[in-house]
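Here you get one chain, nothing else, as structure tokens; it is the form predicted on its own.
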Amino acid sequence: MFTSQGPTFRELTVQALSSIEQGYDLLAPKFDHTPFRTPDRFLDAVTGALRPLGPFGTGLDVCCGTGAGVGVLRELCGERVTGVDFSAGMLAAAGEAAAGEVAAKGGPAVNWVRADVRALPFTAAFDLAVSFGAFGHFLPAERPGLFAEVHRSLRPGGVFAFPLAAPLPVRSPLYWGLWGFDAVMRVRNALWRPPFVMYYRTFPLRGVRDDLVRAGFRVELVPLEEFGRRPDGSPHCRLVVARRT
């Protein structure tokens, strides 16, 4: 499915099956073959935006998946840079994916570490602190605790970035899809065990930003400009850039 390289949808349908993390073991060697990944336009967009914040010493990636978000960090940070992620089979790959990149290119080396990001094992550590598409397994009620652990884990000063999309229009097939989806996992959930927490419409920028002050942040919203205005002339798409006060 996707792509010849990718996931088969047989092996979708068993991980959509399996717990989350047991989902991500599973499938973590074929996941960069899918549109899960997060594309490279959105990471480069996130570096340049990031890039005038700096410099930065150390970074950390919550919910590094198979290590895109690193890639960000190693640009970005000029000290250490640390993946955080609780599924064993997407930090094997995230490892040996990133071994090839220190070897080609120098820079930074990477830490890899398995941690429940709601129990991060930080405290001062980090300068910046990034994340890519991870917050739908999170639900709403667990943001607190959430930002309460990046907030932790940074050092006073410190960012915590992630890029926003604005909601889409109900007139969007899209919109339906999402939509669709979580219906879809919401009837699962109900049904089936383990549960597999993940939701697209379950992150609203009016929350996430309450959330984030609640648990010590001053929140900027940075327009990333590469995506376009909407007709009302704002952004697609927006850079989260919570500090650490």
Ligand SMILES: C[S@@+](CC[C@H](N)C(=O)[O-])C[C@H]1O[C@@H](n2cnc3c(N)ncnc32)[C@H](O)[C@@H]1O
The other form holds:
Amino acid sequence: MFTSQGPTFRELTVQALSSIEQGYDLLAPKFDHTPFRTPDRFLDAVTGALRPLGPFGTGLDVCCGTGAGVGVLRELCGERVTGVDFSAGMLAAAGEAAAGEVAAKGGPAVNWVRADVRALPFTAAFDLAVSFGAFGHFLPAERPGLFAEVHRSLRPGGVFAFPLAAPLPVRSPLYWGLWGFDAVMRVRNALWRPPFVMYYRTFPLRGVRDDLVRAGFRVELVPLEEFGRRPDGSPHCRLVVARRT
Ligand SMILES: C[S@@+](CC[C@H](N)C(=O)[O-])C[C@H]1O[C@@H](n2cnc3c(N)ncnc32)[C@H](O)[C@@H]1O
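Target state, the form predicted in complex with the ligand; input state, the form predicted on its own:
Following is the full complex, with the preceding chain placed first.
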């Protein structure tokens, strides 16, 4: 939820009328006070599910923002952790927060790399890559390219992991809330330049899994039991674990 320390409605509007990169540059100082920052309960659940798959040496947080996934990687990786994002503002906020963490708790150092993740500057460099809360910024047609970039950045046997929520039932008010959000963004992007790609309903499990397999990953799904089960017994939230074969 938004708090009094978060952005004002006016600030959010200006951000939403900018490019993605510039929008996040503007939002960066207040980003951790918005609901867009991945909540700790997701980060903790993912950390718990990935721990038995380790130990890992090097880790990459794809679209790191202010460093939500970097915290996960610092728990799981023994050697080096890297956050990559194209917003200089988000990286600056992330660097400030992580410096305090490293000083207080020790653990692996963190590198910050400014790059568009559709052209990652790494080859066979990481044992583990994670990503949180960013896939809505990519059109479905961009997914194969993005997954190929992460695949190349991982060492053989390396893991790319991210949480994926089950689709909402049509009778849920949130289903219609997200549908409405996507509709508004589509109108905005048809009428206004630069575009701000951010859609909630463009990352379905089946399409994502097919694109991962085509990119050269072997895919497993791990239920995140912390989030419970749906009436049909399927999990509300899964961890997608894609291993570079
Ligand atoms: C909603 S934030 C999520 C941040 C963080 N992962 C979290 O969960 O709190 C999305 C982030 O993705 C970044 N981003 C979006 N498209 C990107 C791209 N093509 N290349 C690099 N970063 C990108 C934005 O700059 C922003 O920091």
